[in-house]
Structures are given as C-alpha cells and as structure tokens.
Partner chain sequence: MNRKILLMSAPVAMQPGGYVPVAYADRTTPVTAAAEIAVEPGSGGWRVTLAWACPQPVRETVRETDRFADACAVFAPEAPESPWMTMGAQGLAVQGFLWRADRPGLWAIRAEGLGTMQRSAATGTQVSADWDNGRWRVVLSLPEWPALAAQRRVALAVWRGGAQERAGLKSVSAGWVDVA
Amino acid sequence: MRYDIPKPLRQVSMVLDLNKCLGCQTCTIACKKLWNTDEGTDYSYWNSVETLPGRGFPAGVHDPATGGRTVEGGVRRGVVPNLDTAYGRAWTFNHEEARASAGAPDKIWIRPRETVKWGPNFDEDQGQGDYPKDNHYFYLPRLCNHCTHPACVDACPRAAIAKRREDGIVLVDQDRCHGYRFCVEACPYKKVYYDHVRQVSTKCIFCLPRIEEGVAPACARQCPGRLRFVGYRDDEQGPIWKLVEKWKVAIPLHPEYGLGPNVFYVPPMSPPKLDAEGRPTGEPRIPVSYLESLFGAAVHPALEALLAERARRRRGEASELMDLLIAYDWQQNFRLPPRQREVLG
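This sequence as a structure, only the one chain, the form predicted on its own:
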C-alpha cells in the first residue's frame, strides 16, 4: 500500500448549498447523459441526489463506515455493495402487454413485472416525522470528493488510480485497471463504480475536459437552484475559500472517514417543529444530532453563522455571506481560469 500521495499544486473543489437544492435531479441527468450512457454503466451514478433522512445510494452508504482510513492512516477494508439490495437491479416492465391493450376497452397500465424492492431514489421525498408537527427531509447531492487522502488510490494493487498534480482530480487509468474492485471496497462514500461489461472501475472525473477549458462541471452548470460553487481551494477571491475558510459554513461529509474530502456542504436550516396546538416550538425540524452524524461537530458553528447572517440580512444590514449564497450573479459561482498549457519548443 502507498501512503505518500503527493500534494497537488492546486486543488479544485466544489461547495453545495443544501438550503437551495430542489431535488430535481437535473445534475444527475446532466452527468449521466454526458458520461454514463454506455452499456455496463447501468448502476453508475457519478452524481446522485438522495433524500435524507433515508438509506442513500447505494443503500446504507451513511451507515457506519465501510471503508476509509484507519487511525494510523492505513486503508480500512470495506464492502462491495450488493447489486440487489444496495444498488437495486434494473426492473423489467410489461411494455408489450400494455401496447397490445391500446385499442381494448380495458387498458393495461405499464408496471414492473416483478416485486420492486429497491432502486435509485426509491425513498425519494419520504423523510421522517409526523405531519404537520415535525415532518422533515432534505436533499443531498453527492459526487466523488476527490479526496486529499483518497483510500481508493492506496487500495489499488495495480496503481491504476492517481491524484492529478495539476488540480487534485482523482482518476482511474482503465488501461491498468483489472477490475479487482478493491477501490470500490475502500471508498466509504461508494462513489467508485464497477463497469460489469468492460470489467473496470469508473468514477466521477470532475468533468476534467471542461475544467481544463475553465468551464464548470456539467452538474454545476445545469443546476437550476444555483446551489453549486466551483473553484480552487487556495483562491482567496473565489467562493470556495470564502465559504470553507473565511465563513466556515461549508463542511465535508463524514469527516470521520479520514479522507479529507474536497466537496463541501452548507448544512440545511429548517423551520421549527410545531406543538400540539400548532405553535412553533423553536426547535428545528431536522434534528441537529442527525446533521452532526453526517457532517461532524463543525455543523454547530456552521449553522450558528448561517442563522446569525440571515438575521443580519433581515434587519437590513449587509451580509457578504448571504449575498454570496443567494448567488445574484450566477457566473460568480464559478471561478476557474483555463489551464495554462506549456508552450512546446
């Protein structure tokens, strides 16, 4: 195993404001249509949007870590998600039967041929709690975190996964990959997928060709909620540095995995619960303890800063943070200078 992953010259990163996610799956479709239309990528969702509280995708991904790093920095052995119970095998439908009944008095509706148990977004909009007192849910878009200490890199015995020196993007060299799936096992976020036709691992490449031209990834550009910010961690004039380092309201998902994610989230605020008479209690509907299980202890000061700055804005006072998150100028969400290519002699 290799623990000497070199630090890149710069690290490209993304921040997602969960207070603005619509759950529309536009990002998922943009990614899927661009990168995962080939046979063998049926269950590959480099970008996905989950409803939480829920089982996530693959199912159980937010349960205690199956992968990541040990306290000593080694790779923690995990599991490869099961196709039936974690990903959800593709359903078959009665299309022929439905078409044949088109002219009949009693039409047959399209429905799955088998008993449906699980699939992507199977628990979408389900949430938890009792309506109208404390029902709640929120959306969590997920992609590869392009980690600072990626376990998938060390787990691969073929040295087929590497972190780019130029921008920190983690890539799979599919010419070297032998499909052992140790990377799938090691990634606790389960964002490495296995192409069962070509028998190689696949994962989000952060829309690398677009990044090199100074264009944000498709998932970010197509987002109608303007919730995604893309840039470099060290750019103090850009949105990433301001949200992560200055205001500290953008925090990583499951920091306890020890991988140093470079995708960050602004945690969701929520309206208050209601008492038996329908009066607000002042207690947030989304339990802060649940958010802490996802984002760690940093969620507490992050929420405090968000609430304080929102209160300032409501009083008519200026707030750089609120103006940044509102994204009045959508183009300012992306700060990606094109890559400076070497001049060949």
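Provide the structure of the form predicted together with its partner chain, given the form predicted on its own shown above.
Shown below: the chain alone.
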C-alpha cells in the first residue's frame, strides 16, 4: 500500500560542482560537528565525500545490489550496511596510554583500539588507472537528496518519515520511529543512518533551522571550494534553476532509481589520457562511460555544454554559465529568503 506523498509547495535544492571539489572534507566536519556527535551516530556522516572510482561510503553504495530500487526504478530488497565492513566503526584511540609510555622502554603508539576494516574515507585518492597514462579519480560529496519520491518515506511502515510541505525537506519523526531500518535498507544512496544507541533513524535535515533563517546549510557555507549552490528549484533568478533547467549541466546522481533527487551535480571534466608514448590524447582521463554509470545519459550533453562554454570563455567571450560556476560573488551561490520559523516538538 503506497503512501500518497503530497507535492511540497516549494523544493529546496543543492547543486555541487564536482570540478571544484578538492576533497578537503570541510563539509563533512562542518556537518559532523553540528549534528552528529552523539554516541549512537558516531559512525555516521550525513555529509560524506567519496573518492571515485572507489567503493564509496558506505562501501558498496554505488553497487545496485545494495539499494532498495532496481535500475528500472522498481522495488527490490536492499541491504542494511554493516558497521565494520560498510560504514567503518568510529574507532577510539589510546592517547593516554601512548603519552604515559613516553619514558618507558616499551612505547605504546596512538592507534585505533578496534580492528580497522573500513572507514568513511578509506579508499581516499586510490582511484583507477596507471600513472601517468590514465590514472584518475575525483571527489563526490554526498548528502541526502531530499528526493521527490523518497525511498525512505515509502519504506517506513510507521509513516515516520515525511517531506515538509514548505520546502520538501525529508525528515524523520524520531518519536514515531521504532528503528526498524527499512528506510536504511531501501535508500539506494544510503543516506539514512541508524542511531545505535537511541535506536532510531537519523538523516540530513538540510540544516532546516538555518534554511528557515535564510542561511545555507553548514556543508555549503563552509565549503572552501565554493562549489555548492543552494536555493529553490522554482526560482528562475536563482542558481539552481539556471544550472539544472536552463543550462542543464547539473544532473542527479543515479537517476535510474527514479527517486527524483533534489541534489544535483555538475559532472567532472578531466585532463587527457596519454598514449603509450606519453603523448596527450583527445580522450578524457575519467571515462565518460564511468560517469554515465553514476549520472546516466544526461552526462553527455552536460559535459558538452561545459566544454563549449569553457571554450567560449577562453576565447574571451562572455559566458553566464562559467561566471556562475566560477562563483565570483560567492553570496550569489545561495538564494534563500528567510521564512517564518517553524516551532518543532
């Protein structure tokens, strides 16, 4: 029995330009310090940054076998990721013992107490290919997509997850939640987490109290690369509409699941591969077929538009798109009129 998910009045949205992400994880820490310092969410990252090609976070997230949707958009049974092998346990450390052993003959060094199997950034910078011919990787920052048809909402037998009417932010009602984790299992993006102490689901709230004040989420505000744009999808003066609808360079991750993500990515261009003799070829280092496996067929026109506009700018011609992506005026990355603050609880 499917739920009727009412269309929100407006939909808040984010665009991330992958050509500018430097993998610094400032967004990760900005989010983590703000929202996820509880014992039960120690392992979780509402915002994470993956190195791709790679296993992602949680490991296997880009493998269609882990999500609760088929690549045709149908429902299939997903996987609840394991703490050790998929998320990575939040290791604890032995600083005190290490310091105490400074003068002792047997030195104890700072290291995780737990067995390390995986972590949120475990295959950082590993990538693929051979140096210097075609070695490549790029960073993919991820947060909840606040989908138009959220798999998590659909999965909850207790109807504890809902899209907010005002802005389409997807929220878990933790008073209703019984910690069954069907949402964790069903979301192919694996962006619902389980608080293993409070035994309820938790997820990105798109920094809702900030949005209500007209302030962009912490991950976006603190991004030193200025690669994030935040606004409403229907605002034709705003960056989201321009990048998604007008220029069509911002496209969703894994559109094949049919969930209608409201977070969009400007796909990465890459320098040329070298041939066997070491001469630059015309082929990009990051295989377009790989990008297609992430972003679908829309990646082709998006890359073409980017390359064409970049070439225009290089010829000294004007390009609204390039000016927007360069973010000369960073404040313009965010268009969020302040709203009445909702009193929760």
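Owing to the predicted nature of the structure, the values given are computational and were not obtained by experimental measurement. Residue numbers count along the first chain shown, from 1. For clarity, a rigid core is taken as the largest C-alpha set superposing within 1.5 Å between two forms.
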(message) At a 2 Å cut-off on C-alpha positions, does residue 66 qualify as shifted between the two forms after fitting the rigid core?
(response) yes
(request) Please say whether, between the two forms, the C-alpha of residue 96 moves by 2 Å or more once the core is aligned. (result) yes
(message) How about residue 224 - superposed on the rigid core, does its CA move between the two forms by 2 Å or more?
(response) no
(request) Report, in Å with one decimal, the C-alpha displacement of residue 115 between the two forms after core superposition. (result) 5.3
